[in-house]
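Only one chain is included here, represented as structure tokens and corresponding to the form predicted alone.
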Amino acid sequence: MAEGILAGKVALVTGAAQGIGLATAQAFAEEGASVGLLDLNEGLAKEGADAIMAAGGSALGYRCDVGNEASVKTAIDAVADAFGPISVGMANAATLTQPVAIADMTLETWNQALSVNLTGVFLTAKYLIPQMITAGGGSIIITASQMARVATPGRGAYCATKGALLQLAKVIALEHSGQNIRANTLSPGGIATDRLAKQFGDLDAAEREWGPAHPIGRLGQPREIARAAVYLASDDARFMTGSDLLIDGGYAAQ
């Protein structure tokens, strides 16, 4: 695995136990990055480092509440402990709360949504960025979602902090770019994640529920969210900061 595109450089995944997280690890270990994946279930995180180690792989599991800044601070230490100075770093981790109206709304679930959203991005890019400074540079991946740009009735505190992410990666990008630091929002439109399947009962359901509300017709795949990360990561996109790459088939065109 060390001959991609990534190879020599540390990269870091939140939210990195299952979905788009775990592809987009797979992937840069792929491109011959060393990865650590932070999730909160650290038996998944380290399950999934596993996997990368048995394949030819360097990985990292380790426990992260992105909500949290000890946790997340001992966390980027560790896996620049284990690597060496971070460069590359998707701040994944993400929770959907159940669908409520904005009047029905406590404040309880409006405050799970930007703890775990906004916060956690927020804490991750605080301590990845001395991590790039010293590694003389890097590129910041934020996942966002086509629900950044347009909205959904009962999904407020997930289209708000969403569209929060959009302006937070640009406020970023100009702080940091003259130190060969990039920030990019990704926006994913629905895939086919155990999320997504919990949400609809089965990936089956969510597939013919959902598939159909994107122009292209199905639901995205994990993998194909991953390899736009890779683009991210890599020095193919070295001049892209401060912007929303979406990939979302088409949903957000409508």
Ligand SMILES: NC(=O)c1ccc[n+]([C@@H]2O[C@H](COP(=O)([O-])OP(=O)(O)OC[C@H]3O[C@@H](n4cnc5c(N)ncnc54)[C@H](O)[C@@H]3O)[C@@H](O)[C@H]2O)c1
Contents of the next structure:
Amino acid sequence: MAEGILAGKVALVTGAAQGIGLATAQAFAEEGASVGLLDLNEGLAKEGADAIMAAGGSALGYRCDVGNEASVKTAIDAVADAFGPISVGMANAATLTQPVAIADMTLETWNQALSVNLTGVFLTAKYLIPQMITAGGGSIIITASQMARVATPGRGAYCATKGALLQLAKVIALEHSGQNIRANTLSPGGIATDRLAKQFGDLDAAEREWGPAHPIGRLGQPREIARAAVYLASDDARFMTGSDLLIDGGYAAQ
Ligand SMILES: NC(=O)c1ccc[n+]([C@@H]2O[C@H](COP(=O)([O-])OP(=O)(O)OC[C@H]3O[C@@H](n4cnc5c(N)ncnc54)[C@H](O)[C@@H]3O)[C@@H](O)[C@H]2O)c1
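Compare with the form predicted alone: the form predicted in complex with this ligand:
Below: every chain and molecule of the assembly, starting with the one above.
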């Protein structure tokens, strides 16, 4: 495991208990990184870390609420204490809110989406940056969405937070280019995860109802996003910063 393109690096993924985050933590570990898996769901985060360790990698599962500053700081410190300064960070956690039109949306729903999807990324980046300065550089990967570019009725809070993340990544890129820190967004289209299972009832229904909206003709798989995250984390992407990597089966091209 130690000979991959992320060998020797310390990485961290939020929202790593399942779906895209878990697949990315696994891919980072396969490429030789030590990985911190942070999630609200401590049990599943630890299970994910155990599976990586059983496969010969090194990992730590840790409870973290990305919307809570003290929790983010504690979790990032725990990963750095275990493995050393962090140079790869994927701010990936997002909350699931029910579809509702803006005129009917409660302030509570709006604030919930902002607190996790946007403030959570701000806090994750805020505490990752000093780690990366200590490490001599790094790559911040922010999971946005094709919904950062195209809109869907009923998804106002989600679309607004994801659009904002594209700008946040650009600012981080400009503020820290001199410290060898890159920041980019990674924007998936519909990916077959528990998130879509919950939205559509189950994954078969999600594939049936939403797969055909993607010109490739299907939903994506978490691994197809994880490999893009490996690219962004690696030195292969050394000339890429302040940008968005859209992997959406052609969804936003329509
Ligand atoms: N699945 C898709 O179709 C799709 C499409 C575009 C973008 N995305 C984005 O990709 C990312 C991952 O998506 P997914 O489908 O794997 O999601 P998911 O809902 O399956 O998993 C999200 C994870 O985040 C965790 N989480 C939620 N709130 C948290 C908090 N406050 N603190 C820490 N962890 C928290 C959950 O416990 C869960 O493990 C999200 O940012 C999502 O918006 C997903």
